[in-house]
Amino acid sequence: MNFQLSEDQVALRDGLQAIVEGRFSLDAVREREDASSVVDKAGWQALADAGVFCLFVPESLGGLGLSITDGVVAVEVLGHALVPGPIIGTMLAAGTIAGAAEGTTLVGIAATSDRGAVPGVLELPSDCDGYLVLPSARDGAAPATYLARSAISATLATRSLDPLHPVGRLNGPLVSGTLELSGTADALRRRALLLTAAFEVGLAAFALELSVAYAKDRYQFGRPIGSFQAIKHLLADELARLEMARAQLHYAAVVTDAPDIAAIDGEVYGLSSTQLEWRAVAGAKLLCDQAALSATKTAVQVHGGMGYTWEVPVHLALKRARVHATMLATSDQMADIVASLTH
């Protein structure tokens, strides 16, 4: 299987980044730490303009009609930028629920862990005009559904882990909404986890850039602490993690594009074509949360005393990656899954 991107998918990737360049630099995105409201609105419609939020809609009702192996690539170049804001659900909620392909309508995501665990923090809650309530995975096909943000009662918190992504407790059980999304909320939180995972390459390609140019930059006894053994085997083997991760990354979103090739690899397996599509993407999400908390950190251990302080943005990559590696599901959640499907 060849993952080398097709030259529609670097258009897209390097379009993309232009646009981000130019919507949101480091000192933009800064410019937004510890706000309730995290998004710009002028940036966010860029990305509308771009048609980020429509990629997944069909041409006939007005979208780009992509696949969630394009959306992946869109993905890892916003999470690359630090982008604040409810990227992945009103992507998924575009098509159905109002505004969201334009960009007006912001729409997060609340889920019930597989476990049944009900969640008790709400993300972005300034910032999103309503959520898509994704039910426990036990419920097997239920429906995922659209809930108002009017109809949901939250406390914003004083602080949040991340500076750039506040959350809100709920004061109350988490209902469902009134408004079903088409297909079943199990296919919809894979979708949810791909684009997760993605967002998480993108931190972890950014920490690992920050950390080779101050290892070129920084000098000790006269040499850059880059020629260092110590210091090149901590970033070749982060290197090797994050390509390791992307990997598995975009096998997950080829084999969640194509049912077919789903059910080919299944058969080698000895499984159906939707529980190879959980496990590969259940592997995706595991081996990104690991490249993405693990870059983060060793860049934090490059960049020295430094790397603790909050001028230098390494804490921001690190807080949003240990942020997506809680969200939808745990690390643990996503081996368990990969282990009871490997036989």
Given for the second form:
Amino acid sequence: MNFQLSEDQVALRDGLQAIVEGRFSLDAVREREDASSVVDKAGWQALADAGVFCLFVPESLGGLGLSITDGVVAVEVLGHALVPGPIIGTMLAAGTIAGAAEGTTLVGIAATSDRGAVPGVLELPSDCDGYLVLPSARDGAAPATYLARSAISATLATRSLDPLHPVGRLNGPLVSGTLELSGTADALRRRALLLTAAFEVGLAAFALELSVAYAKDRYQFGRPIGSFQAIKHLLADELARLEMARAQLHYAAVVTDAPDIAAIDGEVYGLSSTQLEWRAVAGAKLLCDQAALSATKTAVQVHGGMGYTWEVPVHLALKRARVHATMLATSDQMADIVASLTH
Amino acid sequence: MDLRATPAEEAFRADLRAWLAATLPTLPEKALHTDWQARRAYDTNWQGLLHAAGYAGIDWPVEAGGRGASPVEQLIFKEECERAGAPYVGLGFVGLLHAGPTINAEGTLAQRTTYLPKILSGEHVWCQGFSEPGSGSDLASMRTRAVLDGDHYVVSGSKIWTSHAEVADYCELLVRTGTEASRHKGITWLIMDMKSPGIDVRPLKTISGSTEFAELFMDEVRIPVENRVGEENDGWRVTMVTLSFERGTGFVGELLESMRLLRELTELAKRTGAYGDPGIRRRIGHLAATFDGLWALTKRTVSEAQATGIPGIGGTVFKLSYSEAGQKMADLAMELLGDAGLLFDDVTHATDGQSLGNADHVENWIKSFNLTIAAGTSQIQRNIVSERILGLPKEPTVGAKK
Ligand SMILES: Cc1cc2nc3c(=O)[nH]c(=O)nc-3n(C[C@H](O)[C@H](O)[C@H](O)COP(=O)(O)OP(=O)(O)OC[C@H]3O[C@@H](n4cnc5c(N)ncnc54)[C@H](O)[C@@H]3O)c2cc1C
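Having seen the form predicted alone, the form predicted in complex with its partner chain:
Every chain and every other molecule in the complex is listed next, the one we just looked at coming first.
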């Protein structure tokens, strides 16, 4: 049993890190704030050239042919840098939707709402060329489809919660697209959840680093605030949450890649390999939601008045965490899934 | 990242599973938890069986008489034992997890040959005399004194919270040999024979009503100098060697037990109808996800220890998250039990006529309080995490208070 990142994974992470530092510095990212279109074409192209979008496309089709585990490692780096744009949808669409792998077609994810009353919102309506449409989780048998942006009636919000992840209001219920995607919607949903969770881990790590740095720097009562237990204990808890979430994320990615491991582990709990996969993925998403929401909230608190300013980037991580903890699925839905698979 | 077992790991698991299946049915009735002599007999019998089968000291090096199993095999060992319902290490805890490894790492050849074999075979039970009435979290302020008199140390003072001291043969004892203000620099690690004259053991009743630990009074107890492990005044460093054994896989058994308890609780919730309440279901889901996450973290930690020799961050943050989750689960159990949580007598379900299993859950709820106290309180754990891992500034030290 080996739970360490492989050499290739470390190289993937570090290579992407270097590209992100060059292309997506905090200053560069922040230039997109409140723009209706947040994707910087040159930066997006750089990600495409680095193979981010064709990561899962088989080598025989010109992709990198990497695993979900590798994808999770890569997306965490992007989350840490707050990289804007429909990263996850585009990664999952590549190989099926023309231009996604190359960075010329931007693909978002649209999930039909389980929540009835609100028709739902559409992510990045000014950036995306099309959407992977996931059927309601209740309607497990329905296929996932692709829908061009032009086929969806949605209005860009005048103001979105996250200035780096604008959304639109759907003007009617979301209908399925005409292009059926191969594979089950169920499997696609799990992959989307995992990659979203990976982005959240990046956000949590970013927020925690900002907080630790500030806590060492900021003096009150003649001491760095990081020497007060009221502060350091908050941060210790965030680290504990983050590491647990990251471990579960990696575990869930591994069982998604390897159904044989899912089958062996599932046996212990009387679960099929798919059920075990669901339990692992839903648990990972839940823990990553909590880690990201909590670390970013704590970051606001630790920064005091500075944390309440637009200038300090903490709010950007906080708002993105809110976006990712909400859009595809909520923590409550994930908890329901895990509970239903605990027996 | 490859979570598949290697052929060697699989073989280890298969052998162990077969041995457990053959051995567990031969075990005697479990001892009453208030009957210490019977508990000792039960636990040492189990240790003897492990020893005969070559599973004693699974994590100890081969030179010390242990199995020298890899960290992953140690994890498999704990996993299989818990899943098969094997007894816990019980009274062997201090000998096998603290004193033994310390003597092996820091002791002389004579000390190793005298003490280690009997820890492994289960013949000797050890206790840990670290905490004092005035020195708990601030262990370095301890005051139990040892004065050199010829080839003996003469020890006077008191220890507290000494688990199973009533039935221990030996005590790993920390004493002050330096000046009163010497703190970490004036502590010595001694092996104390519990039959020595001058020792008075007074059991303390815990909140569960039994006597898990005791107060230990020492009045001019003479301990031979040859029982010193490490140099005089170097006991703090020696102790840290011991404590580092506690992190990493120290709580695997408890974690797996918690996962089993949660499954039982889920069944209970279904029987009582509480499962129909989405709030309850979500709490179950949160706890299950947390325990799964902690299990993944444990695997990562073990894999890290195997690859690098050091358990890394996972081992340090584990206890903090685990102890909170354990307490939350215990609270949930009490809420599910309702009135049946107010007594230790078994209550049967009104419609299905079967026991609710409430006694175990009530016992577990009470025990859950020690999760955030014993082996370093959660506040101290947070200090460690924030200072050693996050690099935040240390607490200002004011020196030991009386
Ligand atoms: C079931 C059980 C078994 C035990 N077995 C043994 C044993 O076999 N041998 C042995 O030597 N010991 C044993 N202990 C003792 C255990 O290690 C101590 O209880 C523990 O270290 C805490 O010390 P204390 O009880 O003196 O509490 P204190 O240190 O007095 O702590 C009281 C409270 O103050 C807080 N506190 C203390 N210092 C700080 C700080 N710097 N910052 C913030 N908060 C602080 C603590 O977190 C706690 O909430 C056992 C304890 C229990 C509960």
